[in-house]
Structure formats: C-alpha cells, structure tokens
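Given next, in structure tokens, is a single chain: the form predicted on its own.
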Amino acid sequence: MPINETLVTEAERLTPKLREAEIAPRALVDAVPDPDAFQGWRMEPAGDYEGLSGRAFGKGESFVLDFGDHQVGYVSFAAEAVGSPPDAPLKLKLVFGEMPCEIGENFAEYDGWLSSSWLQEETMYLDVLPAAVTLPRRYCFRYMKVTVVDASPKYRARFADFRCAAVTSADVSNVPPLPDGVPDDLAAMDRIAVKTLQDCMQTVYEDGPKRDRRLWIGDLRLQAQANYVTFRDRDVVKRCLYLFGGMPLESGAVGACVFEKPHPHVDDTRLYDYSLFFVATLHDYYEATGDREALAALWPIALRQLKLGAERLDERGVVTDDPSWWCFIDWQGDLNKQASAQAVLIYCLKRGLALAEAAGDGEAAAWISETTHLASEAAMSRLWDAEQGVFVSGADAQVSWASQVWMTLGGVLAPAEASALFDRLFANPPEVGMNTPYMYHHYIEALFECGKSDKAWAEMRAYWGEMMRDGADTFWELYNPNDKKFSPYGSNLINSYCHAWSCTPTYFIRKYWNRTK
C-alpha cells in the first residue's frame, strides 16, 4: 500500500527531543571467571578511576571502566603520549559491555547468526597525540574496556576525561511517587524497570538500545503502558503509532517493525500477532489520553489488522495453522502456537469492539461482535480438552503455559474458570515453557486478571528478582532462570541486556498494588 504521507509528517513532527546527562566513570574493574556467577563472569574492583591518570598503557595493557549503572551515549575522552615523541599512531580496540560477559568473553569467537556488527567494539587509530576524542556511534554499555593494541615502544599511552553523553528522550521528573506500603524489593524493581524503559525511550520507542536499536510493535504495546504510569509521554507513543499506521505494507497489515533512517520506512517483516496488537496499542492510547484525532486518524488501519486476522479462521473458526505464516507469541522453538494467536486475535477483537464503539463505526462493531462469537466458540469447542482441562494447540495437541496465558487474557474463560485452570498448572506445569520477560509479563498478567495476585507478586518476585539477584542494572530480553546462557541466537553475548519489554514490572507495581494489598 503507498504510504500515508499525512501520518508519516506527523510523527516526524512529533519527534521529541533528547534529553543529555553527562556521566563519568565510577572505578576500574576486572572481569573474571566465575563458574558461580551469571554466564560464569563477574566483576571484582581494580582500582579508583582517579587513579587513572596516575598510569600509562603500552602495547597489550588494557582497563575496563565501570560507569556504574547502564548507559546509553556518546563517548568522550582524552589521550596523550607519555615518554618521547610518538613516533607511530596509537592503535586502540574498544569494547562495550552491558553485562561482565561482554568484556571477559573474546568477540572473535561469536559465533551466533545474528550479525556480529551487533557486537560493541570500536578499532581506531590516534594519530596525533594528545587527541580529544569523541565517538560518533552511540553505545550502550556499563563497561567499557580500553586496550592497547599497539605504539611505539618509544612512548606509552596515558587516558583521562572519559564521559558518557547519555541520553534519552524520558522526563524522569514526570514520574510519579510509588503507591504507599511497596515494600523494598519491589520498589528497587520498579527503580530498574523505570531505568530500562528510559534507556529504550529514544526518538522512538526502541526495543533495546543496543540491539535491534528500532520500533517493533510488541514491545511498543508494552513500553506505552508502562509509559502511562510513568513517564507520561503522550506524543511519543502517538509518533510510534502513526509510523506503524502511515507505512503499511502490500496487504495493508501493520509491519512488525519499522526504522527511523535514513528515512522513516517499514520492515518487511509480518507477524501474526503483531499486526493485531496495532489494535490493542490503540486501545490502550486511547483509553489514557482521550485523542479522538489520533483514533479518527487510526481507526481504519486498525479495523483492516482485525479484518486480515479473522481472514486466518478457517470453516470450524479455527486459526490455520500452517507453513505460510509468522506468529512470535515467544522466543520458544517448541512451542506451537496456534491456541495462542486464537486468543491474540480475540483478545484484539474486544478491544477493537471498544475502539468502534468509540469512533461511531455500528457496522464495524457489529462484525466484531460477531466474529468475536465465532472465535470464541470455536476456541472452546476445537482447542478446549475437557479432559485435561487445558486448553491444546496444533495437531500434536500441545499444552503450553503460552496457550493457557493468553486464552486466559482473551477472555475465553471465566476468571473462576481461568483461576482453576491455574491451579491445574501449578499442580502439573506443561513441558512448553517461558523463555522471556515478554511472555511472563502476559503470565503475570493473567494471573492478576484471574484474581491469583498473591501468585502474581510471587511469581514476579521468584523471576524478575531473580535477575536483579543475578546483577541486572536493566531487566533482560532473554531470562530462563534454569538456563541462564539461553539465547534463541546461538550466542548470550548477542542478547539484549536493556530491552523494552522487560520493563512491565513497573506497570503491575503501579496499576495493580493498590488493588490487591
């Protein structure tokens, strides 16, 4: 389809400014092995970053900063040779760490099959000294390691004035104060929840600053809600949904991603799941702000993402489960997930009947209406086996948490229904597992929707805590607290150590506390 102009003019209109932090480092620290540590590294202090300038490096020395919680900048710094005159370039290697993992392990042994350029090292050359020096790439990284590659033996290298230009386009001043009576643990999870979100909220809503570094609509939907009980950025959520909306592709389904340069395009990426949740972002912009320009402006490309969704239900008012498509629902290769995008598009559904109801749009919300009907019946007649009392997905009848969850945020059961299913689960766990913080958040919300909040604080407690306990400055793309190298990408060094979707636990802290203690 062409592109909206109109749509894409006003995100760029829309797009903030970023706000700048200058940060120093805070020490010198080394990484070593640990076989009891998180991915088997940790770090132990080397020394006082004043310190620094007291020293000089020669080839094969090295020194790792510490900037002493996660950042997301511009580097600076400054060199100048100690000895004789240089009589050769200073050649560096600089690496970025956002975990320990990423300055002990060696990069040239990667060997995943994501690119390596997602990797954070620099190589670069000094050839006049003293020298300023800021990069041009932006970083995101804790650590920064330094080494010496080589000079002349006539001179040695002496470094001073590193700083982290940090930015973001987040107000922290708009946060708000955290309900009374949460006890200490949550509030540092919410702290590191309210600092992961920060460092993803850009010119967009990245899904994490060092990779992917761009707006994908899953982690938008999650990012907007703990936006709204944080930060409060109306505009930057409306710039995202009006790039998604303006740049549709061929069939008119929302991409799943989209990129801000050299000029706002979409991917040709199609997720299942993700067009659909186009919808329900909607929704909940809507439901915070009121925009009745936004929701005129949007409405109709909503409805088309319902109108393809629902074309995916075959004669029994099933989703086809089949080669031809692409649903994420979680990084887990086992899982089928046919159940699970049978309840996305319901759980859709109910919320594109509150958008047309809103927009005026009768014969639209008759529709739905129906075909809400349709798939929930069918949910219930095809996917439901009574005997189990789960629900089963694909043609080998999988159970899985991920079908359970998102059958239960559909709708399909009743909250006394769905509260029982639990409990069955609890007794005896499907095989089928979780692998991210993207699908606990839908666990964790489930469990609140069925009225299990003292389950759902635990749950958070026993996952979320379990990686502030293993060091997270910012919560995680990726976390099986029984794996904890799992990476869908053949490699940890690759994931996400700061990624958008993890940042929930800041929503459920604000929005449900109150409710249930």
The other form holds:
There are 2 protein chains.
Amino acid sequence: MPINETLVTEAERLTPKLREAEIAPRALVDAVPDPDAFQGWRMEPAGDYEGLSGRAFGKGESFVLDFGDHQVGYVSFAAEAVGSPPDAPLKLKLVFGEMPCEIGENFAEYDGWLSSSWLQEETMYLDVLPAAVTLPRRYCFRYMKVTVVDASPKYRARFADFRCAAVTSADVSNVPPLPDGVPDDLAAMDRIAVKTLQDCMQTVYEDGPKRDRRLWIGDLRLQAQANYVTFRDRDVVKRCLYLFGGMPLESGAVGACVFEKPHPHVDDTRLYDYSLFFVATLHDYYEATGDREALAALWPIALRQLKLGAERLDERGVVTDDPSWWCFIDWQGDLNKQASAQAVLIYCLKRGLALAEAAGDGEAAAWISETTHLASEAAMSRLWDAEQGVFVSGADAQVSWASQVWMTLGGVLAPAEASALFDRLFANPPEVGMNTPYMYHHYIEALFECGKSDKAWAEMRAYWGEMMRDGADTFWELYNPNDKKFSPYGSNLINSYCHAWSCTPTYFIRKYWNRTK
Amino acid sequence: MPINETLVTEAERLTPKLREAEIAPRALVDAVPDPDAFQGWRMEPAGDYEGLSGRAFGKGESFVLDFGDHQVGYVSFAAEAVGSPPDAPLKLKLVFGEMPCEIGENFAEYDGWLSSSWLQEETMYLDVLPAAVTLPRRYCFRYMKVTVVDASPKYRARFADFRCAAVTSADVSNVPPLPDGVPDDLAAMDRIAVKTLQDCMQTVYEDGPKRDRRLWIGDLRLQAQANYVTFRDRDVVKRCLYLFGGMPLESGAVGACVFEKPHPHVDDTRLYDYSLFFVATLHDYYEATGDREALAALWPIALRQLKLGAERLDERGVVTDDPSWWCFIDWQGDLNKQASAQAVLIYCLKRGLALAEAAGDGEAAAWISETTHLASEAAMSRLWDAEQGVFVSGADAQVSWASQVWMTLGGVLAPAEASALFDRLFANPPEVGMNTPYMYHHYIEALFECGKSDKAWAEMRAYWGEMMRDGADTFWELYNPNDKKFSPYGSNLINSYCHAWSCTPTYFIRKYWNRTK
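Form predicted in complex with another copy of the chain, following the form predicted on its own:
Next comes the full complex, this chain leading.
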C-alpha cells in the first residue's frame, strides 16, 4: 500500500515541541530483598542526596539515587577525581529502574524472550576528569544506580549535580480540576493516572516510555480518551491518527503500530481488533474536537477498516477464528478471541455509523447498519449459550471474562441483560481471567455501561488501588493481583511500569463520578 | 611550585593540528588459540571484508575485522536491520585489540593491577536503525570485534562502511630515505619503528596511544631522538619541553609525566632519572634545532634538575639508595637502581655542561664540571668492584645489566674498558636482566658507544627482530624473549603494543649504519 504523503507530511507538521522540567534526586536509597514487598524488593533510605558530593567511590562501589517520582528524560551529572590526577579512564555502569526489582536484580541473569536491549543500563568511560556528562539516550526511571566498575589505585571518583531533564508533550496547566466530591483515594489514583499519561505523551502517544516507546493503536485509543478529560491535547492525537491513516499495510488495513524514527514507517504487525480501533479512535477524536478536516481526510480509511473487518465474517456472520496472533484483546495465552473480536467489530461498526453520518456518507451508513445487525444477530444466535447465560468463544465454546466484557461494550445485550450477566459471572467466575490493565479498563467501562457503577468503583479500587498499595508511581503495563510477578515476556524485569493503557482511572473518575454519585 | 603561565601558554600555542587518514578494514579474521603462536593466539582468515555487508547477525553472533596494520583513531560504521522493522534497540559489544590476545581472551577475566578501564571495549545501544555510528573515543588497534549482544526475534543486524580516521601529528612525507646499503631486515625493522613513533605522535609525544596516552619524559627523550632522524618535527618536542618546564612539582623537580586534558597539569609522580632527563632532552633538542629561545627559557629549569639530582649525593659522592619507587631505569622488580641512577646523573651533567656553555653560564659550567668529576670518581671508588670487574649497586652490591649499561653511557669508563667489561658480561651474564625495550635501547646504545657495533646490530636483530617474528606491527612496551607473556601489571592484555620507548631501531639504523658499516 503506498504511503499517503499528504497525511504523513501533515502528521510530521504536527510534531509537538517537548516541554522540559529539571528534576533533581531526592534521596539515596538501597534495594533490599523483602519477601513481603511487591515482587520481593523494597527501597530503604540510604542517606541524603546532599551528602553524596562529600563521598568518594572506588572500584566496585556504588550508590542508588531516588528521583522521587517516575521520570522520562535525559540525565546529566558531574564527576571528578579525588586523589592523584586520574591516570586511567573512569569506567561506570549505570542502571535505570522504574521499580526496585530493576535495581536489586542482576540484568545479566535476565532470560525473557523480549530483547534484553530494553533493560536500561549503560557502561561508559570518562577519559577526562572532571567531566560534565549528558547521556544521549532517554531513560524511564525513578531510581538510578551508579557503580564505579574501575577507577585506578591512584584516585577515587566523586559525583554531583545529577539532573533529569524530564520531557513530555502534555501541557500540565491544561488539566481541569477534579469533579467535586471525588474522595481522596480516587484523587490520588487520578494523580498517578494523569502522571502515567503525561509520561507516555511524547512526540506520539507512546505505549510505554521504557518499552516499546512506540505508537500502538490500542494504547492510543485509551490515552486519547483520558487526554480529552485531562490535558486536552488535540494536535498529537491528530498526528497519531494521520500516521496510522497515512501508512496502511499492504491490504489497506491500518497497522497495529508505527515507528517515528528515522522516518515514519509502519510495523508489519496486523491485529484484527487494532485495525478496527482506528475507527473508534477517529470517532472519539471527532466527538471531542469536531475537526471536519480530519474527518474528511480519514473517513475513507476508517470505512476501509470496517469493510476489512466484515470480510472476516463467515457465512453465519461470525468472525472466523484463528490459532495465530491475529487479534490482541489481552495478554492472556489461554484466551480464545473469537467472541471478543466479534464484539469489537460491532463496537467499531456502531462508532463508524456516527462517523458516516457526520461525513454525509449515506451509502456507507446503510451498509454499516446492515452489517451491525447481521453481526449482532450472529453473536446472539451463534455465540450466546442460553443455558449457561454467557457468551462462548471458539470451537471449544470457551467462557472468558473478555468475551462477556466486549459483548457488553458492543451493546449486544441490553444494559439490564448485561447487568444480569455480570451478576452470574460474579457468582460463578469464568476460568479465563484478565491480565492487563487494558482488559481491566474494558471490564470497568462495561460495568459503568450496564449500570453497575458501585461495582466499577470497587473494582477500580481493588485493581489500580492495589497497584498503588504495591508502590506504583505510575500505572503498569501488566498486573495480576494474584500473580504479582506476572509477565508475558518471561521476566518481570522487562515489564513496563508506566504504560499508556493503564492510565484510564482518570478517564473513569472524570467521566463517571458526577454521573454515578 | 606555581605554574609558569608563559611557558604553558606557549606550549598550548604549539599544539599541532592532527593529520587524518581514512583506513578501511582489509579482511575478516578469527582469533584462534595456538600454543605455538605469540602469547598463545593467532589470527586466521575468515573471509573477505567485502562479503560482510551481505551477512546478517543475530543475538550472540560476532565477527572480527582486521584493519591490516596498527591504527590510532576514530571508528565509524553503518548498521541496519534485516527482517521486520527493528522493534528493540540493537545492543552491541565492541572490542578493540592491538594484538590477537585482546580479541581471543575474555576481558571479564582480567585481574591485573592496572585499571581494567584501559581495556578497549564498548557496550552500546542503537535505538534507531539504520544508523551511521561515529564512536567518540579514540582507539588503538588493528583488530575490531563486533558482537550482537541482542537484537530481537524480529530482526537481525547488517553492518558496512567500517572506517578508521587514523590520526597523528607526524608528517610522513618528511621522513628521509634510509642510508644506502641498509639490509632488508633492518629496513623492515625501521619501517615498524617509524610507524610506532608515528602512532605515538599526537598532540604530545604519548608513551602509548592505548595506555597511558600521556607524556612521560622517559619516552619523550627517546621519541625525540628518533624524530630528529625521521619526521624532523620540532614544534611538538618544544611543546612537550615547555609543558614539563612550565609545570614543575613542589620541589622544583620536573614531574615524570603530564596530562593535557582538561587543561595541562602535572602528575604527582617524581622519578629521579626522569627529572634529570629533562636536561638530556633539552640538550638533544638544542643540538637538533639550535633554538636559542627555548634554551633561554628552559636552561634555568634544566640547571635546577641537575642541582636537585646532585643534592641526593651522600658525603661519599654516591646517590642515596631508597627502597621506594624513586627511580625508574627499567620495569624490573629485582633491580637495585643506585648505580644506574649515579650514571644517569653523570650522563645528564655532561649534557648540562654543553647547555651551560651554549647559554654562556660560566658559573653553572664550573659547578657541573666539578660535580661530574666528584660523581664519576665516587662511581669508580665506591661502585666499581675491581675484583669482579663490574659495577655493583646498593647495600647488597648487586650486579645487573642496567648498572653496566648506564655506567658505560655515563662515560665513567673509557670505551676500551667498557668494551672489555661487556666481554666479561657476555661470558658471565649478570643475574638481573632487562625487561623493556627502553632498557634494551640503552644497552644497544652502550654497545655502539664502546665500539661493539657488530654485537649491537646482532642484539637489535635478536630483540626487535624477534618481536617482528612474533608479529609486531608496531614495537611493544614490554618484551622478554624468554617470557613472552611478561607484564609488570599482572596481565599481558593490558600491555601496550605500540609504545614510544620501543621506536628507537630507526634511530640506531639512521645514526649508526653509515658510521659502522
């Protein structure tokens, strides 16, 4: 599929200038093993940061800085020699960690299947001392460990002036106050959620600033929803939509993610749900901004996603299942995704209808209405198990939380029926659970949508609230309260602990508090 | 001692602009263990360099480039991804080696006492591919090993366009042709010696461009002597003399070495012989250039070194011995340095006399003559063992090669007596031998000075010639033909294999060939 240069050029024009804040360390700490702490590590105070510049460090000695909160940015510091003139380079190892585990554990022992190159460490040499060092790479961290790997018998090293130039494209001054009456615990949750979004908002809406640092459409959709009630940016959302729209895959499907550097290009990953979410994201953007220029430019691309999505319906009107990684929904290896995908199609068709009407595209509107009807009917006739009173998915008729959540969001059941469905699920929980804040987001939204707002607030407090009790400065990519080291990548060291799709408590609080309380 | 800003400013003004040559790799090689090879490693061909850009490297894979000769400079290369768009940083490990052992062995196992920070390796991340990389640090190498520590399951890495911007302040076009009749083996030795000097000639006369990359006066003196018959630079020698002269130690003694960065400063190391060699180096410079401005500026400092040297004479007129590291002479832990130091004082006094006369300083000339006489008499009456017919050193009357060599260079014996002394030594070699090309240089010079030129040429062929047979591209800091892994630092990995004080075969060939053949 050729790149649409007009869209990509406009996307590049919309690249924001990043805002910078200078952050100094707050304290010295040590990572201490503790079986009662989250993932087995806690931070222990190890002195005032101000005392650091009076100490000198020799071969094998180290210290850990605590920057007080999660940071995304560029680090600088000063180093000098104490003793004789430095007669050999100063060799340093720097480790950056969002979480205590990254400081406490040894990266050399990492054996997950994601590239170890995401682990944030540097080995560097200072040939000349004193030195003012500005590290060229961006790090994502609260803690920074500095180890003197080697100096020389004739000198030791002293350090000072650590700073992080923290970057974001988010305008913090634009965030409206919380609705009246939001209780303290939710206000605290909101603050962390807003910080999560802020740290992910760079020149695109990144999924995680530590890893993968890319624009994924699944993350973008939720970030944009949170953004409309907080930072109220429109240019960067528009840039992201234009990047996706301007660089489809061969088939015309919108790719699952795009890269910005060295020039914008689309990844070769296609996911059924993610392509469809282009429509939902455009819908939400148009609803928030009324930007008719964007609507005109992107509506044909959105319609194409719906057509491609509908092509996967079999003769019964059911989305064709597939054993490959064709649809995301959740990081849940046991999950059959057929029913969820069916519901995502319906969900996006409905948002597409609003766009077709706004764009004055009557032909598309008619097709969408017809297809929505077909897919919804098929969902009820083929995927609803009336006996159990749940949606089932795949050849083995799997019952999962995801299927019920998405069918609810797709509006396949009337709200009262969905509410009753959830009551049955609470009494008899499906075996296949939820692993990500991304899936939890949809679960919470489904609860609000079917009128179970008390349960929604309670579940937010149980899930994101538990992350807070476990020490979250920003909300995490992955969290299973029953398996706190859960990682789909084979190691919790590589999990992202500031992750876009986890920022939505602020969306719920700002959208639903006044409506439900 | 305050810095003499006039001298240091003039030294800085004389900083040369470095000349650059672009060098491409010649071949791919592998380091292979081989008990018959020098230090147990040899390089085996592993394909054409041209074939490299057609290959792709995944996690854990590596290759070794051979740049064909010893290089000192700045490396650049290009890297790109093969496969899917790179979804994780490319983590590389680069190792630079002057010798096969540095490529074959594992730096992690280094346990010498010099700082491991001298071992030339880098761990780096390329966040964006394709990338054009220019490494900021200078390396000293013939071989470069590139290891892909990690890429990702979705892509592999391809490399091309490796270059070294080789730097030197030496003007190669200035080197005169060799004297007629120099045989091929000595012509080859001359070429390697000149390359050694060239690679050490940077903005100062460095001792070794791999390690320590500093201006030591012991190296400077020999480099300058080789330079006067090859590159015929005068400005950088002058710069070096002004740096030493402008930044003496507290006592007024010239320091053993100085640093250029971040601003010129002297090291806190004082060595008896090295301070005195300021006089000899100035003598040689004045003889080569007739630079009266430098003579006027530096003569008072030179005279001060002679006075300080003479202060160490005891009431018998013998240099006071000391168990500490007070005098260098050789990297030879068993060597007692008293007799050598006595001879170095006499050697430098004699060169000081020529300077005093050139400077018209009659008072100093008289004092120098008197002191030379006193020290020479004491050498014969207190350090000459008439029974054995050798010089002895220290309380235990140690007999070493170094004592005999230096007493010969100091002219304490008449040439015929010195010649007879060496005949006795060849028949009955002293137990305490020589470890460095620096000491071997003085041995060869002593042989020429006492008329044993055939032996001098034979010994050069046996020592530097054996280095050539062992694969030297440039001559080495340390070489003991009977212990080829010899290192005073606990590991041959950290030895310097391009070392200033080893460049003097070119001096001998160009100075003595026509006189002796």
